[in-house]
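This document starts with one chain, in the form predicted on its own, laid out as structure tokens.
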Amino acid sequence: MIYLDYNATTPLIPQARRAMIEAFDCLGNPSSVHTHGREARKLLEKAREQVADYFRLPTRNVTFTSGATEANNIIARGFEGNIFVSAVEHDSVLNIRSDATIIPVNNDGLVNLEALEELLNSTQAPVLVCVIAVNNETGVIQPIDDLLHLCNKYKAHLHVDAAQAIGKIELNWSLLSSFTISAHKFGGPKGIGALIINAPLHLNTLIKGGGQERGLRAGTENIIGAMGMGAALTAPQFNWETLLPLQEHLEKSLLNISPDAIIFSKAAQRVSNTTAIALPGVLSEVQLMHFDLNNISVSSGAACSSGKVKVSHVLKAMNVEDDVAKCALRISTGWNTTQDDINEFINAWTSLLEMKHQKDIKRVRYA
């Protein structure tokens, strides 16, 4: 099996790896004062360093959670005040409020920052502004620098969306209000992530109970998985910009068999790894039962429910038709990925498209 699909999650790393497995043996509870609760917080403790001297940052600003999806609706459902969500935001933040004010963007799914002025002009504080550093359809990235600049204009908070970020762009991580990681997305395991808060921020507590990670989020702490992501953070990084020529071949390719695809926010900014393209006239459920058939795993550009795959709300905000937003596939690449991997894609893209002009991908299904 070929696998194009990192950003819906990372291979585990073999730092991760060893990391877990020396957390299993940790019989604690960390919350619990006797000898094996103390060595239990310091196995916790040692992976909130390690999360916070990646980013340059006090270990109080970090917050353990079970992703950037609990993480980002502690923020959002927290947060007291107006809040200014980008159209294209992930569904853990899109979705959590309904008062929440939506800032429109241009046909890259890039923010608009003049209609974003006017909202925060015209808003009395406390505003916060949620904007995803880096969207996981098209792997576009925002101006989080100029985002900055109007907020701290207007005396907003910016909380930024980073789960596809860590490792492909460099923020200015002190300067953001709040941001939110998920391990899985780079090379960490799965169902542990962190919000880490600079900012002041008055925020409702959404999980209640014992009272853990300073009362923001109550519950016995995930060590294994928390020792897992402080060990991915800390090994030597992958540096994502040596896929960039992997990506050019793709699209290079991709676009030279089939000249009516379309290839998302192409003139925009995006990181080297993904690639969001539609083939007009196949549908993304049948390019994903084609690829897998051929041994390839990728996503289609929408999130999937249920098995059931949805028209993507960040094709539709950047006024992307329905027709060619339900052909929709994302194809994202990370460590493993070879020059092999990408032929055999381009080969698989090229049966997809004989059989279209044949007339024949109506009965195209799993054997």
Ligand code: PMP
The other form holds:
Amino acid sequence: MIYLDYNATTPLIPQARRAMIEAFDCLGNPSSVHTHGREARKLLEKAREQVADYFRLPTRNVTFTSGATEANNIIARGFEGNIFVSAVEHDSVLNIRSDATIIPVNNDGLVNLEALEELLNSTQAPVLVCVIAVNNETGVIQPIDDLLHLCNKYKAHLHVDAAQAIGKIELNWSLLSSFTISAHKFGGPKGIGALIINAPLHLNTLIKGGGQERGLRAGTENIIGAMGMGAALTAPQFNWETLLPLQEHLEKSLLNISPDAIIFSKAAQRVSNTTAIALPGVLSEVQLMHFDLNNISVSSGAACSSGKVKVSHVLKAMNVEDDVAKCALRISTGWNTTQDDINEFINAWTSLLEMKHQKDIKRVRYA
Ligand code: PMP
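Having seen the form predicted on its own, the form predicted together with the named molecule:
Once more the chain from above appears, this time first in line as the rest of the complex follows.
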């Protein structure tokens, strides 16, 4: 089996697995004052320190959550004030507030800075601007420093969904008002993430209860997950840039074989592990099935909704025609991806194209 769906989730790295196994034997509840409780607290705080150290931030800024979805919800729902979200946000930001103002993007999926400036100029504080650092569907990298500059100019807060950014790009983490991460996107376990808050945001808390996580996220903490996430950030980091030759080889080959294929955001700066491509005339679900039959796991745009394949709101926002967007495929690579995997994918793409041609020929014959 060939796995080319790292943006959906990544394999667990051994260091994270080991740290989690160690944590399984931890009996106590970190909120208990007795020895067992204190031992559990020690593990949890060790994990918090590992996360904080990775971003060179104080531990008090780190709140553990069940993932990026929850972290984004805490911010977007909890923020009292006006909220602007880019049109290419993950659903966990885009569909949270009915009163959110949408920031348009250009045809490459980059935030329109002039439109944002106009919005900021005409809106009363407090304002929260939410922008995804690396798009999960196209891999496009947003100009976060320019956004920071704009937000500072208008005294707005900037929240960054960095779920797909960790290890792939560096950001001025301490200058962001807040950002979210999700462990399973960088070799950690699923079901754990963090919300990192650097600015005084005055949030309405969503999950009320025992007051854990400084009152921001009640509920007994997931120590095992936190240890796995901490270990994934402490382990020697994979250099995602090494995937660039594979990306270049893949894209060049696919365009050679099928000149009518469209690679989205090709003109913009993208991370080296993501290729979003459409093969007009072949629906995404047909492509997915074909690759699955060839033992290759890929995705059609976002995989986050229960196995449903729908036209991507990201591509729609980029003015991609529905007919083309319906034929989109996402290939996302990672540390176990080899040149052979990419060649296998290219072979399967070639056989898909042959099938398409045969169907087209039949259609012409019977027309
Ligand atoms: N934001 C982005 C950019 C993502 O790619 C994802 C995962 N697809 C999420 C948020 C949600 O993360 P999680 O599944 O950990 O809640």
